[in-house]
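Quick heads-up: it's one chain on its own, the form predicted alone, in structure tokens.
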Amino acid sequence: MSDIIRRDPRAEWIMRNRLHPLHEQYASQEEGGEVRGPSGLIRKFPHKVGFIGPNGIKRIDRLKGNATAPKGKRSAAAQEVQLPLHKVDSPDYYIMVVADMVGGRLTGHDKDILGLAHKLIAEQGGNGAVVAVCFGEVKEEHFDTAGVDRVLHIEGEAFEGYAPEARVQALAKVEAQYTVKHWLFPDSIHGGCDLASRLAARLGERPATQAWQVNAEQTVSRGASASLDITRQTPKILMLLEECADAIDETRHEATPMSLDDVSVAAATIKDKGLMAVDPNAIPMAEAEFILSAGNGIHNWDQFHEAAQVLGATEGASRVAVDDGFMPRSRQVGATGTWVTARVYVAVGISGAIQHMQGIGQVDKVVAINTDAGCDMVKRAALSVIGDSEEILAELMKLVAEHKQTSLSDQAEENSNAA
């Protein structure tokens, strides 16, 4: 009788493919999580409970229990998934985030630098823990899966907008009560920059500025306009660029509050009297932050430049809204036109072309307004409105006029409670 073994083409397609039927009864009889391929050799069985991944840690199988789950939809078991904790207890030193915190939520850049404060503290080693600093309103809900150890929340009106004087004094404060060892911000234009520059100033630290290399040794930041790099020493304060880090996607953190015992400040001399009104079409698109974009789905022009005033948003449009000579050329955003990198991105009548979505990949939140429900732009979407766009923009238009009279009823009413 032959030692050969036979492969049974049947039984590793059904391993493979976990929405069969049959899966779970066939991974089951598989002895140490072990299949065999194609080509007789025993393979490791990565959808197993307790798999153990090249980096160490161990796989979930998310349709386990439910393999009969439709595709694309979550199962009840995946949503009770809990992420390992990550606990520090009695911290030995901290390494403060100054979060841009935009809108009241972590931006990409403020992951990415969480991410890069649990790489320091791992080289460093030691009992660190990573504080996410927040001033005025927070928004945020998922610190604890965003890698954050602690939160430490400074709140009044001294530090409510651009209030740099006041940000600065208490983040001496915070260097004079803890014990921390690096200061990180984001090098943006939200901000970070600027505060992180006074803190050096106040603390006589040389910050590094363009960081996008950075371990425990050495840090390297880009130099003249981006065309060389500078290696020097790791400093205490670091202002760092988009990327510098993976941000943390596999456990999940305490987030516990902190406090800073004295937050009274001196008075400020500069004074933030609010922004500008300024032309949103004025605003180049790669940098715009909210952008109303206009498809083939449009018929009505006049109330699409009317609502754009409206929201004051600037104005973007998909090629075919180009090459029909509705919008200008420079108003083309895709592939072939301008990548955007908009908070807010409301794609009206856009049923979204290859080119189009490569253009709007960095865009943090998708608004899809369309008739057709399974449309690539409304898969893209964090939010979809189904329906004719011509309606639905009336009605947006009149709840935005609706919410600026309430607003102007509101500060009038305190102004004369004041006076």
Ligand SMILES: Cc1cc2nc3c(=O)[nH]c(=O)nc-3n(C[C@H](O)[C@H](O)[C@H](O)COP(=O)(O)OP(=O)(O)OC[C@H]3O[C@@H](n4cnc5c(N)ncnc54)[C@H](O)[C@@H]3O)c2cc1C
The other form holds:
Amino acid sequence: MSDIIRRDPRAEWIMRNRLHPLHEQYASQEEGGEVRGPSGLIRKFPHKVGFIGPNGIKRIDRLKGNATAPKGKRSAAAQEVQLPLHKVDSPDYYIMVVADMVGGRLTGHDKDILGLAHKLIAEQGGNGAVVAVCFGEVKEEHFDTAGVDRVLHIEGEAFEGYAPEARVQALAKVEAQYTVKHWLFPDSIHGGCDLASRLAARLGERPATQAWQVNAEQTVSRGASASLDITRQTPKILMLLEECADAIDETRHEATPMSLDDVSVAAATIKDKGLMAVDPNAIPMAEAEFILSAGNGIHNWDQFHEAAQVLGATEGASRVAVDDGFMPRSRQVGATGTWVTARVYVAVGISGAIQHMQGIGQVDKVVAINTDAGCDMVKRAALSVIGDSEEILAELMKLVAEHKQTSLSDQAEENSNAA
Amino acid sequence: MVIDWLPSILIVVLLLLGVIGMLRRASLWRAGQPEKVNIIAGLMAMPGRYLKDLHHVVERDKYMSKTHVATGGGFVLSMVLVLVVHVFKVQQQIVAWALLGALLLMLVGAFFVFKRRLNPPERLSKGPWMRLPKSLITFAVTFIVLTLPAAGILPEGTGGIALIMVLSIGVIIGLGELLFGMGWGGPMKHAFAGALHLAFHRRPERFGGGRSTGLKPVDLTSAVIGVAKPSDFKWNQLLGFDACVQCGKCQAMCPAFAAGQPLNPKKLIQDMVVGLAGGTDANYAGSPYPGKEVGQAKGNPNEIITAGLVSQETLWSCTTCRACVEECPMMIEHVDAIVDMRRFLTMEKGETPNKGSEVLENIIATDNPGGYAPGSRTNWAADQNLPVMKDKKEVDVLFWVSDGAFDMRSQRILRAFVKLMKAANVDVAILGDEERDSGDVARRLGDDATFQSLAKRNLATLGQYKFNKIVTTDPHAYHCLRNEYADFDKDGALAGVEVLHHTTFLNQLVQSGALKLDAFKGGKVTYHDPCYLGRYNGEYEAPRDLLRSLGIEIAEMERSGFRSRCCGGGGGAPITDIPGERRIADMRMEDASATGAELVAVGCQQCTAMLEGVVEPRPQVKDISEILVDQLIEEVH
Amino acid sequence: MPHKVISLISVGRHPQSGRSRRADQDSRAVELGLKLAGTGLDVVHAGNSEEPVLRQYAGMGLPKVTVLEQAESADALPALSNYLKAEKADIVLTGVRSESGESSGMTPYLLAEQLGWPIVARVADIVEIKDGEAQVLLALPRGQRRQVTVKLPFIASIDNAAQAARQSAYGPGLRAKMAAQTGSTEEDNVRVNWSEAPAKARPKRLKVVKAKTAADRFKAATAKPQGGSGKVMKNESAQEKAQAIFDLLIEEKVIR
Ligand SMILES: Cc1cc2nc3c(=O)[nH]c(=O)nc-3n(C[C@H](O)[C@H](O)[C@H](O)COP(=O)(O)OP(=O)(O)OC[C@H]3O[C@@H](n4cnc5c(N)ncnc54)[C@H](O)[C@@H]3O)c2cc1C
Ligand code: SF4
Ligand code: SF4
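Target state, the form predicted in complex with the ligand; input state, the form predicted alone:
What follows is the whole complex; the chain from before opens it.
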């Protein structure tokens, strides 16, 4: 950012025009009612001093904001529009959406499916309600804006962690207790697909898997490793692909709790022994989601390994780094090494030879750190920084270390709040 | 009296023992698989092959060739005459003089052998081979003295019993090496096995200036596919191994050995000898496989080779560059043996290392090693306006595109070549998506089943169309089409068709004036001979002619032409990627840099990929067609 | 007592060429079976015993493949569940989803339901079998693993994260025995009413911006599309460059 002071005539104009629809927004951005005048001098803006209190009376804050929550946040909240409430009274039927709830929150995939559920109700007619069925810990605070009419939260120790057997028994009981029109699951690796298949086998229903175009009558689903579109009558149980419909964003919903009468389950034959602790470097490279990869442009190997550790990244390497004996062969990325699928691949001092590029064809975001702005890796990268790797890695490590400090204290705070 | 007869008796005894040894040796070869040879014709052709073909190779080392003629020729002649003079006691002085002459010739030769052995180069084996010149000299000197009386130079009975005893010891030492050792596995075994190897060579086409480089098809219905044990080799392959003189010329040329990969072709052949005779390699006195200790290997004719005799990495290190075969004075076929053993590893054990199995699986499922959609094979040519055979049916030149079609770098070569053909108004078409991988990689990786299936399907496609020439930019496909498809071409799809490499074809176009080219103005240029173009197909001149036609004076590398060093890209070696101390491509690039060249001209997409894989700074690498296209004078119509 | 391990195999489909091949997950199931039971592994296919792809599986070193001979349109389930019951299987290994046909991935679940056995899905490895209980690693996204124990007998569907299948060798594959038994004749009647067509490409969801103001609409219209060449930072300070990388890592949620 340059520090030359520039005028923004439009902003000034809006600030002057109190009837402009954006006036409030602009006015609230200005800190303490101070405006930079045309000559660059600071001017007081009398209309801006103070704020409108909850009861509509203008107040002047003599504590300069120290007594309240930070200004930016509050004004953003004030800006939020109240969406119209969609109410369903004593529904005739339900559409059950068994959400993945990764980390206790609705995923994007879950939200798409909630959107689809409403679409099905609109097409089918009748007084249907969309139910989010969830297990275990729930942290989601925005069921209402995601299109959830009812929340069926099935709680109990038996359902915690990995408990597909208990969960499917509960779902079968839901089926018995409520009028369920459809069961919708995300066709995902987060458990949705597994649970859906179990339920389908239990209820003797033939589900549609990898469904992506669904209406009340017809479902189009993928088959034969996604090479086939199968069109059929929309079945009771559906496992849906991502983006099967648009998420709800223009209505608010009641999200009233529902309950299941009987939550007793038989003893599990599958016992969860918990997640295994994984060292990023023990993750098979092909599966790693974040790789820090070293090439011929690395001169300080200790620093590189430290950086990988600080960033929590899996280490990769170009063939030259392997040939020169700095990295084991199993770390080589490329034509004769591993083909990786990482979401982020940071290539440090790698020129981007074609054989190396073959290995990162499926990577989402490539970041290049290189001294040569003309090399092929820079052409491939979403973000390239031109400079000495050692210097940049050092700075990056500093940033990450700071970030960890603050997020640790954040967590500590959260924990104490919870306590 | 008896004492007088002692030398003669010793000669006969050692001769008999030698013959017994040879028969036993022959029985070892017969443990191999049957292979039809023409025995009479072979034996008749043998002296010629020895004098012409073998010496053509030995001739590259003038010193050794003269030495060998003197020693070997002298020995054969004197041995015959020794029998005449000392066993059959023919009393003519003239014969004795002739014997003396032959022995002197041999003595001179043996002296030079001795000299070479004073400070032997690293490639030569030591051990028993170090005593050979001494045995030769002993033989010559002993028989010279023994013959002196017969020649009338010394009176009969000179020296009395003492001399006879000394000479008898000389006879034992000399003939022990030369006759007994020949049959019982001493260094002289090479003479007897070598002679028979020349007579019964598995590739008789190689003699008389011919070339035979295509691999032999494997029988897919046999109980074990490929070579698992020494006895699975053909009998004449075993015989060939026995002919090895451990001269190490192969080792000196082997790129894998130089790169420190665990392969030494000489040791490999010697291990095959250990395998066919049974025993260990403890007596081997040459360079080891880099990084492997000598003395650990053991085997016998009926034991799996890779279970103790030769490690799998050794077999997978080979780039099938044929430098060893080209250099071997005994015309031993290393590559055949290596691929035979690979066939067992791939087709019976399923142990192709590294990316090998993935590549093979891709070839099987998609007809290309990269596993790309077969329907995208012609994508590169979307803007090239190239007719496909399916529409044309008949054409003068069929352009075999090869799997370079899927690789962005190789596509530049393809486009350059297409542009040149268009400029010369060539009537050309491609097979388009009907083309399949030639099968080269599959075959070198030992998967002959897949190669055969590809060859048959490609031939079936080719058989539907009419064309006069097939031209390809890929020397590997060129080799398959030209030398290996014939074994499967039952319907004559390629009969009468000229198979050409693009450099040959372009050279024809330039010579006939169909292509007009400007002089090249860049810096120094060197040329790298691709193995599959040069050694496999003998094309050394066309690419050079083309460069010369641009006014380029080629700065030749130390190793060029038939001695060109491999880029490391053949035989599936980049796929199996056996670690060494260095990269073959790096060494080749050093060769190129040493000429001071700024540009390396090549005639192969694989060489281009390998050499461009060398870390910068390095000379640029371009296919000849790319160089030509830059100098093309386009006529504006 | 060695455990009876059965791997179920189907005809796969190469993603690029669409040709038949040994299915990736199924062959991993065979690989895991070989690890658990060696040559005692029973490999079972419901379908045509002439199918060449079976030889590709056999090339992994199987002396024999059991084929429950049945027509392609027949339902594989009854034949398989009868076979598993008769053979008293302890562990049954399948792929997660087949590569051809409906690819619903329901086979292991339906078998489990019919047999009353537990099913563990997306297995990366079976570490140990002890006292009638198996220690199983489940594959979670991005190399994460969950450990569970499950009582024998059970069914496991094998994830792509499991040990890759060994190479298939031509010779043994060619010589393996195809032990055919009669399979089921029950037709799959539901499927008859479906229509099938080559998959249509799914449109990528555009970032629909429900613009509330002209400015938003303008921004949405002129926003740089995804893809294209990336951002290059040359002259900024090292600190700023690091910050840019850091921001990207945070945005992509690889640093938390
Ligand atoms: C058959 C074959 C297979 C191959 N397979 C593979 C494979 O699987 N994987 C693979 O990686 N390669 C493979 N290669 C090798 C490949 O061609 C390249 O040689 C290799 O990838 C280059 O590695 P590099 O980028 O680390 O080295 P270089 O090409 O030397 O690149 C080093 C880079 O670091 C930059 N740099 C230098 N100093 C600094 C610094 N201080 N700070 C930041 N940047 C700096 C330079 O600008 C340069 O861009 C293969 C080659 C062949 C022929
Ligand atoms: S073919 Fe080439 S790489 Fe193979 S052994 Fe002979 S010289 Fe060595
Ligand atoms: S194989 Fe040939 S070149 Fe090699 S050592 Fe033996 S004789 Fe010499």
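The term rigid core refers to the most C-alpha atoms you can superpose between the two forms while keeping them within 1.5 Å. Predicted model, so just to flag it, every value in this text is computed and none were measured. Residue numbers count along the first chain shown, from 1.
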(message) For residue 323, does the CA position differ by 2 Å or more between these two forms when the superposition is done on the rigid core?
(response) yes
(request) Using a rigid core alignment, state whether the CA of residue 212 is displaced by 2 Å or more between these two forms. (result) no
